[in-house]
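What follows is a single chain, given as structure tokens, in the form predicted alone.
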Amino acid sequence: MLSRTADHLYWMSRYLERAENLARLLDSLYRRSLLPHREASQAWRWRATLEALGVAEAYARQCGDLDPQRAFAFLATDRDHAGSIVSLLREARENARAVRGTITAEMWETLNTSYIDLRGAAERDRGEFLEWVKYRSHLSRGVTVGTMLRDEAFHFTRIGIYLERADFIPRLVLSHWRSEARGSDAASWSVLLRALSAFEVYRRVFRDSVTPRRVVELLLLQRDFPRSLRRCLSEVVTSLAAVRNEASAETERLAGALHADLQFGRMADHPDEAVPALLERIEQRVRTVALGVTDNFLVSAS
């Protein structure tokens, strides 16, 4: 496969997954704002979110002082901000358009329809808009799985999806952990689980009250949960093996090593004060794998 084609497929799926992840993050913040809280704690949560996403400076330049409504618009519907949901869906569609001969007609129609309907969806109520984003992402992913040949094109879309998700999960958990002062608020962590479609999964796995450490364990180490970091790395390792080339051995090794650490790791080995450092190390390792994928397979930025 041409590296340019792989590049478009990879970023198509990454942008689409990133839009859904951002919708889930904003949904979590919205639901948490409905809980009893002090004004200062809400502002801190938004500040922690902008910092976790790496856009705090861009927000300050464009929007000035922190305001929850302006911050939501900046992350969700601002067409001038490259990291907003609206911009991400636009970029996903543009990458899909560049490889229309490689993806199926159903995939293109789904992504193109999402883009066409985007303006109207963005004018909906905040909660409705976020649900629409998640639904369209689910639909696109389902069409991909249901219609694509299991060839290299399919595996590059999978690498994009699961690397993006693997990058998001530790970042989200770290932001939540810090904003909740090590997360003594069970209601807030329950909101996070619901935003990730993980609340019922948590109940089935642990059959007990919600605690921060168990939430972290579920989102990092659970083997069969689609949004756990361990599951994401398992998918990445499988797809990297399917598209390997002469340059990709080290990237495969790094992805496999991280997966093995998650497979055999235990939360008991990490006291509360060590959890942020653990999440930061995982973030860095996922980024290293992503850089390896770019160097080994994709079009050089230069």
Contents of the next structure:
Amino acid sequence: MLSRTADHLYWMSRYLERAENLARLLDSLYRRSLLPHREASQAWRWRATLEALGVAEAYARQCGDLDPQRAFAFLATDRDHAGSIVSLLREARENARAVRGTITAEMWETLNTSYIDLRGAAERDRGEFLEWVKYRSHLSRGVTVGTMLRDEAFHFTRIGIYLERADFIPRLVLSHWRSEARGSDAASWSVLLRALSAFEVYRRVFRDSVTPRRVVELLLLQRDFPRSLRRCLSEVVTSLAAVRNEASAETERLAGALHADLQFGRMADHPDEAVPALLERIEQRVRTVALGVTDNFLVSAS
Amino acid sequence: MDAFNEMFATDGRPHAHCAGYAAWLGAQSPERLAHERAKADALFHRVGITFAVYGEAEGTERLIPFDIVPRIIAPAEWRLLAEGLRQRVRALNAFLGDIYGAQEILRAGVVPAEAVLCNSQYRPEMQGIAVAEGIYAHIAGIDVVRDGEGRFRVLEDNLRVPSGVSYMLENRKVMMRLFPDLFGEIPVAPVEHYPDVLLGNLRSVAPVGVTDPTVVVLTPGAYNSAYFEHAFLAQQMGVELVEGQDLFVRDLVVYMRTTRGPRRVDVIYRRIDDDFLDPLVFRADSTLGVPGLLSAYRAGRVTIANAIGTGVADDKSIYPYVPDMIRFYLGEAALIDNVDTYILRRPEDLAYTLANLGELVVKEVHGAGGYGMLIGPKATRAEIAEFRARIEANPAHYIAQPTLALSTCPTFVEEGLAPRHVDLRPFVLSGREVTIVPGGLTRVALREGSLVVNSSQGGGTKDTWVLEA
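Same protein, different condition: the form predicted alone was shown, now please give the form predicted together with the partner chain.
Next comes the full complex, and the chain you just saw is listed first.
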């Protein structure tokens, strides 16, 4: 397929996934703000979140002092902020429009309808808006899986989704680990699990109370949970093999090596104080794989 | 002169072939019709059948208004029309082969040499190139109208990058979704196979020696006004939709850049103008084209559809001579007449036109889109004076035609159902064979009394039903 087409498909799904992840993150912040808390810890969480997303400076430039209301708008509905949910959905739709001949008609119509309904949805209350974003994302993913030929195009959308998710999970966990510095507040970790649709999964896997280390284990190392890092890498490895070309061997190796480390790794090897460094290292490795994908497939050589 | 009504005879009763539909329409409640109209709008929005509006902010997208009352054509009438269109396009392709070859028609004096050779659409680069199957205009959109007596006449040939076929297909799809009951009762000829026919047609004109050609659609990009159609046709044919930056030429062969390396391209259905195709030959500032494309083309290694330089045959200065071409190349009389046309390079036509400006439509020969024209009966005195000066300064740049009583078709407007003027653009595909899918794009001027059907000036579209015998 055309490199440009692959590029649009890849970014279309990355932006969609990012919008969903952002909605999940905001949802967890919103729910945590409903737990008994001190104002100071609230501000601290927002700061950690903006930093984890790499937009703390952009926020300061555009909005000035930290204010939870304004920070929420900045990440959710701000049209002038390229990383907000509404901007991401708009970008996803623009990418889809550029390849509307490659994706199925149902996919295009689903994305286009999200875009048309976006304005109205953004005016609803916070919780409803975040639910709407998640719901539209479920719908887009479902229609992709349900209608698309399992060809290269499909695999580039998969690589986009899972690399984005793999990029997001360590950031989210790291930010949570840091903002809940004592690390022992079970309620707050439960909120995180719920935001990732992982609470029931956690109970089923561990049949025990919620502890930060087990949450990290679930989100990094669990084999079958669709929002664990290991699962994401396993999907990336599969789809990379399906689109393999002459230049992509090293990218496949890097993705495979990371997957193997997650597969055979165990939490016992990582004491509490080493967890942040571990997460940072993983984040870096995911980024290297993503750069490889861009170089090998999306930037075309003549 | 009264306009011909597509649905009702002068006594107010429907034409025989429209009786079934008219009876159905009469039996529908206004609520259902209003409901279905709203549904049609929502469908077009959701599917994103939009066109970009030039001069507005990037990404501005509008719908072309769609009217739910179809325009219906009787079987016998269509047979004659299709035969006439096939004849006309055969002659136009012969003409293009001739003027880019031996130029016999110019030597015979049938078409004035200067109207061809001094035309900005004439491309000397095409001289002596052998094109596959001798076809230049692979896809032609011929605009036809009815005169006051109800006879079809050709108003304009579109041989460069005619657009609108996606509306023919989408309008039908929407009509079938809104009124499935109707299609069970009335035998409407299908148009859905157009993309298959188009693909077959494009494959049939592949360069010599290529047995399994790779076809692509070349678009200027997502911000072009007809982008929806480009993406739609590529998808329906199952071929890649490429931009200029996706293609490159090496050793006179065209390749596209893919995730698995370069892949050869054999047939390019291009939807960008000649001027932008190859910056090495035409406009150097074009970023839409492919450097070296023309040299690959000249070497016969790639087919470009439509060929370069077809614009000379659809220019308004050449249009009046098409019936003569038909006689010259095919030895036949034209089955469909042109609209009567005064050629202002002829002194007697010029004198008549200047004396009757208030009743005539005057068109600039290098214009497109309905902008460079004067509609005498609707013009102010100042506009007429201004046009008179322009004509006198350069008569050869203009043609004139009597104001046509374009036929009307019942159409939903603010006040309810009312007659509005329509034209028709059937699409003629030429390759190893000449094929016409029974239907076309019916455009309708939504403003009362207006004769301008262009979407850029308040025109809408209708589904076109050719009935099966």
